[in-house]
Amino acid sequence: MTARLLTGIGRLFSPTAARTVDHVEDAVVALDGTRIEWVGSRTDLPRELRDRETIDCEGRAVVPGFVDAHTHLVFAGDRATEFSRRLGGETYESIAAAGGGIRATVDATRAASRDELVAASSARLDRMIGAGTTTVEIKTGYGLDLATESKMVDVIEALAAATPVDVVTTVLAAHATPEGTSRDSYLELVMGEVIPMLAGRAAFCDVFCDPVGFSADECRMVLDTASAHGLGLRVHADQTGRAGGAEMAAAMGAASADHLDHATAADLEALRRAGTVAVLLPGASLTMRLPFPGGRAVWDSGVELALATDCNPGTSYLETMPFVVALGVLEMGLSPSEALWAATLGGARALQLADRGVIAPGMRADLVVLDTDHHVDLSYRPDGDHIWQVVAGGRPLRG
């Protein structure tokens, strides 16, 4: 790997463990292969690091690469017609009961070949990377049988092998109950076959703990099985109503509790004490025309907060983290610095990755050069393409 310098950085912004964002003006970052070797002011750059290939940022701002900690990136088909029906007044629940919702995507994903899924998902991933995402979590959950859940992991692994960004795999077999199958028999399949077969190929197991998903007791059984097989734990918690998902996630020491649209102050306190990261997904609220999660309340509770796209074909067809940052500021009450923290270090914490989200020596060399001199433009000018260069694992991806 090439040793490089990023020079001419007008302002470098880096989140801190204290939930603030530090900045250095007239900065330089030295990269040694896939890692950051040195960070500081241009005038302090050690002489032995100066003779390297250079990327001149020409006064632009630099932030860490975005960490998208919650996506359903691998799927077939779309649900545009369903979207139009919701705009016409139909509810998500009524559409799902008529064969739409998650099950519609399951049918399309089961029917698609591995190569078709790789092609469609690669295009989405390329757009994410172009918008500054350098780490992406991808869930299964549109298979709901062993063969298709395994096929989805095949696709995720193919994406990971072909891209310079880091991909984290999550098994979400407990996403819905397949048509014509009882809940009990399906959960037996998940715990008895799907998790044991896929555990060695994934980092996490997720469950949909929600009034339209599975109960807290059912999810606890699935997560107990996942933990016994060495998987980290994540929870879709309390999105459409309060089902005890946040409370259960905290009690089980889950890495993250995601959505949290109906979480209470007591739930947030439990998450704070457990060290479970709250992953908020404003794209779902935007698409479903529902109230946004209380970002201000979550941040002020002391819970570590991440923002993510929730990229999926039904309720949040978003691919770009800068737009999510803007929603965090404009609709959820976060400051620009808080939203940047949540989209970078917060996402890394949600995925339990200690080597990214911060621009510091020893960290993975994941950086975004903004085509502006300040990160506040991500929310101040939310419709712009503010990405000038993306560096993933030390490798420049533009130009």
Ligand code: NIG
The other form holds:
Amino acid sequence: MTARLLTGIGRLFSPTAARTVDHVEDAVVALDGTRIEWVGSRTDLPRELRDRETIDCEGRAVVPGFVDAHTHLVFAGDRATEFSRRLGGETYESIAAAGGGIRATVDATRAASRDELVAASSARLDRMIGAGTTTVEIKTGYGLDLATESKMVDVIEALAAATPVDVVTTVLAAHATPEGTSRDSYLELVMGEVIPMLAGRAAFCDVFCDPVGFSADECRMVLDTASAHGLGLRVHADQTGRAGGAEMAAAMGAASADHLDHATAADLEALRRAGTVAVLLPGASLTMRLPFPGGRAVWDSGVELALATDCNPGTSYLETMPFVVALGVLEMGLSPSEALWAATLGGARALQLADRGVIAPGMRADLVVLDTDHHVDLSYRPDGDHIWQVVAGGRPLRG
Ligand code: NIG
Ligand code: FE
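Got the form predicted alone; any chance of the form predicted in complex with the ligand too?
What follows is the entire complex, opening with the chain shown before.
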């Protein structure tokens, strides 16, 4: 792997553990293959690092690669027809109750071959990467049987093997109850077969703890099983209504509680004490035309905050983190620095990855060169393509 220099960085923005964003002007970053070796101002660059292949950023801003900590990237088909029905006044819940919603995507995903799923998903992944994502979490959950949940993991592994960015696998078998099965017998399958069979190929287990998903008690049993199989825990918590998901996530020491549209101040306090990261997903609110989750309140509560796309065909067909950052600022009351923090270091904390989200020696060489001199443009000019170069694991991905 080539040792490189990024020179001519007008402003380098790096999130800190204290939930601030540091910046260095006229900066240089030295990459030693896949890791960052040195960061500082041009005038301090050690002589022995100067003679390297160079990317001249010509005054542009550099931020860490985005960490998208919540996606349902692997699916077949789309739900544009349901989207139109919702625009016409039908609800997500009534469409789901009539066999649409998650189950419609389950039918399409079961019918698709592994290669078809890889092709559809890698097109989405390429667009994510083009917009600066260098780490992506991907969930199963459109299989709802052992064969298809396992096929989804095959697809995630195929994507991971072919992409320069880092992929984190999450088993979300407890996403919905499949057609024609009782809740109890499906949960038995999840705990007795799906989790034991797939645990060795995933980092996390997620559950949909929600009035339209599973109860907090049901989710606790699933997560206990996941934990016993060595998986980290994540929770879709209290999205369409309060189901005790946030409280349960905190009590179980989950890595993250996601959505949180109906979380209370007491829920946030429980998450803060537990060190569980709140992952907010403004694309779902935008697409469902619902009030945005309280980003300001979450940030001010002291809970660590991540922003993610929730890329899925039902509630948030979003692929790009810069747009999520813009929503965080324009619709959720975050400052541009807070939103940048949440989309980079916040995502890394949510995935419990200590080696990214910060531009410092020893960290993964995951960087985005913006085609502007300040990250504020991500929300100030929200429809712009602000990405000039993406470096993933030390590799520049654009020409
Ligand atoms: O994160 N809420 C559960 N899961 C997805 C939606 C899945 C779907 O509708 O296909 C979400 O919003
Ligand atoms: Fe989701």
